[in-house]
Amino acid sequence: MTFDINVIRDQLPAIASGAGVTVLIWVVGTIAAAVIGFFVAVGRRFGGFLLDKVLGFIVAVLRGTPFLIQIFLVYYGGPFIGLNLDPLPAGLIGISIYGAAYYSEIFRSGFLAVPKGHIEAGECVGLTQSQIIRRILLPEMTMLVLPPSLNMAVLLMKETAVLSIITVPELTATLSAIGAQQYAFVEALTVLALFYWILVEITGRLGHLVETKLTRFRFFNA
């Protein structure tokens, strides 16, 4: 048995297409998850006791069940309630909702980490809740939530591989098919591992760069 790189070279267009779908799902899904998670955190922080409990229950269910089961329910369970989705939209919705549960907890922790005195000072000068969020909470918590947000983005990137189970044409599905057709599983899985590793490294370096710039901006304006 030999490592035949020609198998990969002959399939480069299909591999590039699969990689593009993976990156698309990851970027769009992460942005959507962060936005939804932020509004869930705001709702729990400022929406009152009942909304906090309802949203907290939904978040607990999403965090307490495997992503594989959730994506199965979205794709195969959707038609039972009239929701017929193609694999790609189902994957995007699934990963967005799954990630939103975790992002909501990251943002909620960030809100709680801001000293109460800063919020009370804003209230004393007559700021509304939306102004307190924009002018006090968001700037102060951004630095606090950046590292866990980056980790969550990396986790979502690797979870995109699960979407191959509902036939989303992303990289894992593409390389699995190539491996099965060419009997070249080692070559296919090696490329898959390298792709994710390189993407994680790039994401980590970009995150570190953003963190460094935000730190400089923060102390420059202090």
The other form holds:
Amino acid sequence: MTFDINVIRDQLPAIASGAGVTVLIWVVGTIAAAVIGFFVAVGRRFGGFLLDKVLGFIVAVLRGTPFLIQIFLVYYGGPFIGLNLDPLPAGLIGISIYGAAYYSEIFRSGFLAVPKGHIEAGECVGLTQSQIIRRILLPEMTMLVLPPSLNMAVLLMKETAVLSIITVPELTATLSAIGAQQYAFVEALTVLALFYWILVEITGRLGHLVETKLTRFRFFNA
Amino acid sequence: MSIKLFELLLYASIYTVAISVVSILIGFAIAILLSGMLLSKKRLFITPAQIFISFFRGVPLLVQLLLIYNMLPAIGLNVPSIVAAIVGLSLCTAAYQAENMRGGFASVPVGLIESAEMVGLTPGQIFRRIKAPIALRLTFPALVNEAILILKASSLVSVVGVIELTRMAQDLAGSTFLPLQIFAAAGLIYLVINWIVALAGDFIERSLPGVPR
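Okay, that was the form predicted alone. Show me the form predicted together with the partner chain next.
Once more the chain from above appears, this time first in line as the rest of the complex follows.
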């Protein structure tokens, strides 16, 4: 077994581009997932019985099936219903919707954790529903949902590697291709694993730091 | 989509279930060892366990599978892809299960252990009769969760060429030009399997004795 790091050094521009795509999908996908997830949670809480059931069913399906199957359905099944997507947008949409299902559950439990009395008090002083959401629910639950949200962001980053299977030019696809072309799997995959490991560790530590710095902003202990 | 295609998917799902069950059991055994190392209070044991857990939780499962699948031949071990798949899934789930177990052992009420010491149980007896049953009872819901995660994650072993549910769906979708129906059917099978696991988990949990405080 040989380990020749020059194989990797020669391909640095391609690797940097792959890493860029990974980080782009991760950041954009996570933000989109959190935003969609928030609206799903609001819809389930305030949209009435039927909307709650329909959204609940969709969330259960998204959480009960593998991400890979969902991606295949969109990417290979899409063209049959007139949805012709390039790998990158297909991957971005896929990860946003997949993540949104999990984020909606995080926000839903965040809503449930806010004491009923606070909401009733808001209703008593005549706040509208959107004011209650913006002024009471959102600020009070932010600190509660922060740890699981950061955890989910890390999970989504690891999930982006799956997009290499539908040929999204992110880091896993780039380095696997380099490994295959140069017959240097060991070198390419070691670099690949190290990249994710370091990124996950940094994100995890930063998240932990943010959590401990912000605990004083908690409205109540739940 | 014909019945024949659905039968093929069902047949392939046996592999999905088998691979997942074997991996969870092997992972469970490794996790016992890892959580023991974490709780040993000796740096010599704690640090390797921490690095192991950090690595397998920090690197995407797909990358782990690619690593194992390509690394084993590079160090002269030629194993069938299904073995590489099981090794990858087991190591990954071991890291997650070890964290759960450590939490379970840490939440065994101290009072119970102290009373066990008072009545003269040996450390071995305390572990077998008090700590282990309570810790396992406490981590049971997390174990069911992990089982569902692994069932879904097992779809990734299709990449190293194991013919399980996802790979079968991929092959059939390619040969029949019915990707929508076939991937939807595969998704449905995953959903039903996970639903059964969740129901069974709930049932078993309710029949287990509660944990004294």
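Model, not experiment: these values are computed from the prediction. Numbering follows the first chain given and starts at 1. Rigid core here is just the name for the largest C-alpha set that superposes within 1.5 Å across the two forms.
Core-aligned CA deviation for residue 23 between the two forms: less than 2 Å.
In this overlay on the rigid core, residue 14 has a C-alpha that sits less than 2 Å away from its partner position between the two forms.
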